Amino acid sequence: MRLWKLGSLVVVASLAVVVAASIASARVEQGARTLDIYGFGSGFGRGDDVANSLTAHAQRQLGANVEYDNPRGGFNDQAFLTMLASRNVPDVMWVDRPRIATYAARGALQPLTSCIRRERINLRQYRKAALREVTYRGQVYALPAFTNQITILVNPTVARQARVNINDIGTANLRKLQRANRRLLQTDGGRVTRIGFDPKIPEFFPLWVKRFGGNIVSRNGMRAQLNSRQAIAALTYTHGLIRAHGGWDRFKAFRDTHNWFGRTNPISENTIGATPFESFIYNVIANNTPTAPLVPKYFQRRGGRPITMFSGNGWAIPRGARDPDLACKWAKHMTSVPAWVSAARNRLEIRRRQNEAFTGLYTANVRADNFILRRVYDPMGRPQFNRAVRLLYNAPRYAFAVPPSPASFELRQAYIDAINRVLAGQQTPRQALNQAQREAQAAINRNRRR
């Protein structure tokens, strides 16, 4: 048997046996198929209404003559890992995107040509940045869904009552931004008691890195460029933004009492300037609170430039995958505009019926988003969270997603290090970065040799 790693991650054979048996598909009569999913068992069946449209489309498509084994979970990597080792994977696996490289350098995943080619799947309705997530060495190795676009969202009462302009407020102009952020903040007595502008790292911090112009790794994904002029002056920035308010230790203890899915949030309470978020946070406050006011707005590169950053999952098959005709429809049909579409209008009725908001529905799929926002949105009321929809289906027209790398789990983890260090006031930013520059090409030299 061989053994797989990733990173530090090593499959031991006692384990192997018990996630093998938990996955293993009881095969039904005689002429039916069974399509093992693995990853996806946080979503369908699970109260997520738009996992179970999806699911329920791509099922009418694959007809009656096809059971489903879809163990609870989401994708874990130690349990993938194992499912390899012992020669047991599922058909089909719902994974985050930045993990597709990682595992086609190491034999893991089928390239989808034959089922993009077979299934006759239109590659351009995907959105450009989500699909080079998930090409390695010019193949496809996945088919993307969702997106996960961000913005920067800003509390315009904040603004008012610390007299700072709102067009102050952005990425566009660094010192107009600097300058902003010290006004909007407040302490008492050494305790912050409301944050200025938030810039979210080391989450955000390859979006950091683009505006000041550079890439936190090559085009290809063999080179890491963590020690670049770009990514030192990103982090020189946006730690300085955190040091006005006193430093990291206070700073984070004031956010960590923030509570962004609760009926009262930093917005609604007025205890944060602004920051960028996922596209995500735009639903959850338009349910929650209502009528908290805020404004959204593009991150935005040097000159004024829009700016964005994706995330999100996708559909890929494992090497081995005992039906990968069966995945590869599956994978199509979860990713397609008539899945959207329905997952979109379902979600539009259930929230109507609950008299909730509907703050659109954003996909990996152009021709899908353009026709939800066309024929299915349907503005709520609320004026500021239209136009946060609006600016959420333009968003993507500027998106960029870190290129795929064979060792994107090892570059992650050393730029979250590095910036560590540098918050907790161990290393420079450029002493950190030299680092975490030399950890992540070693794990790119090792990875790719494999």
Contents of the next structure:
Amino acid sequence: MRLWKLGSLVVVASLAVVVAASIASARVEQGARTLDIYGFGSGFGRGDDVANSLTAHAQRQLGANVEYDNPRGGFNDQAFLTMLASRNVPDVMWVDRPRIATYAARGALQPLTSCIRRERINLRQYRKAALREVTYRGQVYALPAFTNQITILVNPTVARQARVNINDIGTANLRKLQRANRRLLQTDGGRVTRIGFDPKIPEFFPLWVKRFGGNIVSRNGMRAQLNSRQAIAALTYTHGLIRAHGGWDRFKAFRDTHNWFGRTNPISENTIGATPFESFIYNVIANNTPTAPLVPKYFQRRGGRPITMFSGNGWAIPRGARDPDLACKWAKHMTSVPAWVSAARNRLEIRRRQNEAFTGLYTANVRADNFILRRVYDPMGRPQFNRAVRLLYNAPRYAFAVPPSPASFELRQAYIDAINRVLAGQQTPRQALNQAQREAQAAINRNRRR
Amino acid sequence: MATTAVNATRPGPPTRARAWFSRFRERETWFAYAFILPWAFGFVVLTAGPMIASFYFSLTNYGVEQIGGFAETEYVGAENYSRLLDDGKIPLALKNTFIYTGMMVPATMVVALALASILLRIGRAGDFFRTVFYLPQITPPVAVGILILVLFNGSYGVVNRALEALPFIEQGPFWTTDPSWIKPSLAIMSVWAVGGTMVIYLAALRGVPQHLYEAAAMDGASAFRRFKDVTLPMISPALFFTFIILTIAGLNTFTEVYTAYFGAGSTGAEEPEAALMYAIYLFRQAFQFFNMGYAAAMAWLFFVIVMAVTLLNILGTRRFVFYQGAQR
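Right, and the form predicted in complex with the partner chain of this protein, after the form predicted on its own?
Let's see the whole complex now, leading with the same chain.
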């Protein structure tokens, strides 16, 4: 009998704890509105001076009557699906732009049409390529924030050692680049000891295809173009650059030893001649090896016209958000000119105190970028980073983004697999891209009705 | 007549159901079921329930829209299952998974048995080394995934440095990029966590009666004969158990491979198809492509395959297993 009493006590106590916890976690706001933010808790999120400045600006604009719930961690698909399943979605999410179309096509995001109208958001302030990334079937589903444009990072020390003219290291003239690659690279007893030119495939494959005059998918995202003449030429050429190092095995084995995020990065260690890279790398190098020599260059089409590929993130409002009006205001203020300018000023101050170079903030807001470059930016006597900053602020004029598609992940996976088969010597570029085309188009067709 | 009357009044043999119910007169039976209840509840709610649900979803178009309640879940019949036949990645992923398991299971068993045999012979020092050998078992699989790329780097990895120190090897394999060597490197790395299996074998070896060895030695049996005819039969239940468990674990392998080639360890978008295990492809379909219904069908196909393999293993190896005191 005593045992039963004890058991009952345990059950009642457990229930009491559960009920108390539920009440404590329940959001009972009287008067104050709470904005649930998701995906902004890492990376550019909490702890980052830019994120703090942006957040402070948006909070000032929204007033004191708003509370914020911004848990740690970045956007995670599984976590978001759980939120959807439990009908407990956040009000606003910080998401990579390539995800937007995939979720929009599945009805998980709210179109921002009424938000844009109500808040009188001027869409012309955003870069066209970035805006296209978040537009699906004619409707805008997110407000674009940061951008990451790709330029070529050249190591002048290596170029000098290899007696290669820096003008020849570029994608305008592919024959010259091929020759430069052969002279820049170094091997020792079959081991690669210095990479000449790393074409960065599969990641930058869409940029290479664009260089050859093609696109990996049609403008409406509904027709894969992975086995186009341009795509095959791009893969054949870039594979050739890697093969010159003695093959993918040797190239990759050496590249895996690189650490771009430390003091012994490939530029400071002179273990790479040149490579295309996203804009954030200049900030990383300025932090870790501020005196490292580097020459930034445009990625170019044939004939020399610059070209760059955009990626980045943005603010989206999921379907079922409790307070979409507040979320809309948040997204508007977080991507506004004053928010970016205050973040840039704050970062510049921090860099000055640290005596490190300020390498700019690259946003999807044209007006903010112009203002920062003209009125905020200070080269601080670092010519190599100054050149990079000016190039990076100019590059978005030549930017494109991979058109959004309801099957964007499958499309990406199809070309990644194809390139890996080619690199591993299992298929020719044509065979691999033909297979990728079939896989990608089948995925698009399955998602077409969405 | 008299006989009939007697039979009618005498209670017949208790049926199974009656015997089962009769146990509930005992207080201990209630307590026993009370102890089982939390597990049974967990099994029904967290295992059996989702399994049944996943079978239902495998017959539907379940995806993000349905999860969010934006669209009705539509019954699609066997469409997801027939799509399995058209998907070229399914046989590839199955082949990778079976090759990896085929290498990992014997390698783990042989190394674990060798280590256990050594530990048995080195006396007190065995306790220390048992702990040392067990330590990798508690290493997070994610860390193991990263280690694979570091240790097996074709040009600068420790493994190849060691191999190339040998006079007859000029260049070691490119373990992490060459499709023929990716699975062997993963299998070798899985031997890293051999501690759990080794402990089971060590316990089994300690349970072999000493007098059997003495009798065999008196009969003039060599060390090999003693191992073959005494040790192996006596520890065969442990070998059988680990064979089944390792096979299932091998077929379900995910974390280490995912970390090394598809997640944090991967330096770019290099995702070699030679490392595409079935569980990874299933994860990709569910959580990257959001084809939940299809992923559920994949899960059921794999469940059937794993069950079939396990049954075949049990049927094929049972006759080699010797249970002390069992009547066969």
